[in-house]
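A lone chain, given as structure tokens: the form predicted alone.
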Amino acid sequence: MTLPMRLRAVSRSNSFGLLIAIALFVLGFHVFAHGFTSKVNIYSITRSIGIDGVIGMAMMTVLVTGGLNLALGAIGVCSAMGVGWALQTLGLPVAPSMLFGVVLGAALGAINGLIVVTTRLHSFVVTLATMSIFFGTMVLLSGSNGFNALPRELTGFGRMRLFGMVSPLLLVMFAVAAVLFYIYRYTAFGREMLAAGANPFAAKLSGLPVERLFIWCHALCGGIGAIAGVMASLRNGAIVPSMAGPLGADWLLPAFLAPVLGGTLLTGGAVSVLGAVLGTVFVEVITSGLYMLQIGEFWIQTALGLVLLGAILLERGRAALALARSTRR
């Protein structure tokens, strides 16, 4: 491919036009709401986007199945849970308490996984049931009692400010989506789970194993799904069982509005890691201006309700298009 033909082939892709979304309404905020470019916002915005952008691409592991999940928010909370239970409780260091949390949610995940295929239900149905049953469980269990003793060093974590203004969650979110990135990009497991979702019968013609696929990428999820919640209570300085809202459900929005505002496919079989993370750029930079101008929290919810329909009504479109000049050649 030529130069002309790839700079052609960036400028009609997602990522190149949510970068110049991104790009007008950071210029548009800055000269209309006072305070947008401070120290203190770009913090505030930088630390939304490390934990959002986290939360999108565990819900994109499992987009690319074709699938959802619902209880993305529930695993999370209750891996968070995990962690300070481990720290608290059983009196465990860090790094320790930091992998059951993980461990906790990819096997909470695998489990959602584990019934889709074994049922053949959607995963709609199955992880809005899961939603219900871990959330309830966890407080069960809990008491509704949260963790608020935690180790210095996780709460120095969460309130480091690199250069005066950035939240080192922003890191977090660089180091998941490198390690998605290679995953995908480079890898025959990231292959095989993209081949899987895009055609689950030709995939399995081909020998592919894609129910233990489905698994896994469920599995990735609800591992992701972990450290979003370990990075959520690190924003609130403890770890209680409403930082995601009634049954995790606060997180649904954030989680299907960056990857699909970055390309990936409801139908399964493509993602976009860098669409992903623009995409949580673009949501926050307009939820963050928003607010500084003073726009209820209706509005807001319902423009950011318009651009996830907007971003799904596109994607039929392309692909309406794609089938039409597939049909006539």
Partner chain sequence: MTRWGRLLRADWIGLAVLIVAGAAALSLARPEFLTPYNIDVILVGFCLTVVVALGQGIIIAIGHMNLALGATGCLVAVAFGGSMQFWGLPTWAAVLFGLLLGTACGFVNGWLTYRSGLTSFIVTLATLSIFKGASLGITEAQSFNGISDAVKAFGSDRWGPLPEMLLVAVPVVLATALFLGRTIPGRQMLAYGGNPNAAELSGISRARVVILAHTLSGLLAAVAGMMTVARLQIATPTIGDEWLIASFAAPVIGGAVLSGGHFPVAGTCLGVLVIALINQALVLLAVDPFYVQVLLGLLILAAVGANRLREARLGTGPTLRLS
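Swap state to the form predicted in complex with the partner chain from the form predicted alone:
Nothing else is written out below except the one chain.
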């Protein structure tokens, strides 16, 4: 590929478009929204990007299979509650508690995957059911009591400000992104997951253990969801069962916004880690900017819905355009 060709490919890519859009919005909000680029606001934006980015990437790992995971929020809350239980009831140190939470999340995800693969039902209905089962069981076990006596190193980490304005949660998000990028780009495991998701039938005929790979995708989703759950609790300073709304459903919009904006296909087999990160940044910039413009916090949800709608329609239009162009040739 020559350099001009490569440049043209870059300029047509989804991520490039997002980058331009982010730059324009940041500039616009900097001019029109008073206090948008203040240190306090940048801190809160980076914190939200950290949390929602990890939520989005968790969903992305299961979008790879062409399925989805409605139970992501429930898994995140359950795992965070598991961490709280390990810390406070069992009195374990931070590191093993975290490990316990991630393993719990991965196990819950694996249950989803196992049911999807063995029953061959669509993951929508399976995770709709498990969302209710996981969340209900967690509330019954915990008696809907949260954990608010978190160890100081954990709450301190949540409150830390790097350079006075960057939340360390952003760095956690980058770490997760880097690991996923490596897995999908450079490991056989990642390539196999993508191949299985793109065309399960062909992958099966070529000898891939498609069922096992799909269970791994769901487990990965659960594990990353657990990380997101802990991150969200750090923002609150406590682990509470209601942090992701009823049944954890409040996570659904951020979970789908980021990967879909970033160009991850809902039909499976294609991911863009960079796109998901940029998608999250885009969403958080708009959210924070609209908040600063004081259009009323409730209308922001409407605006995000419009963004999602606009993005998918734009993507559709571009795909149609590309098809028209390539067939004319």
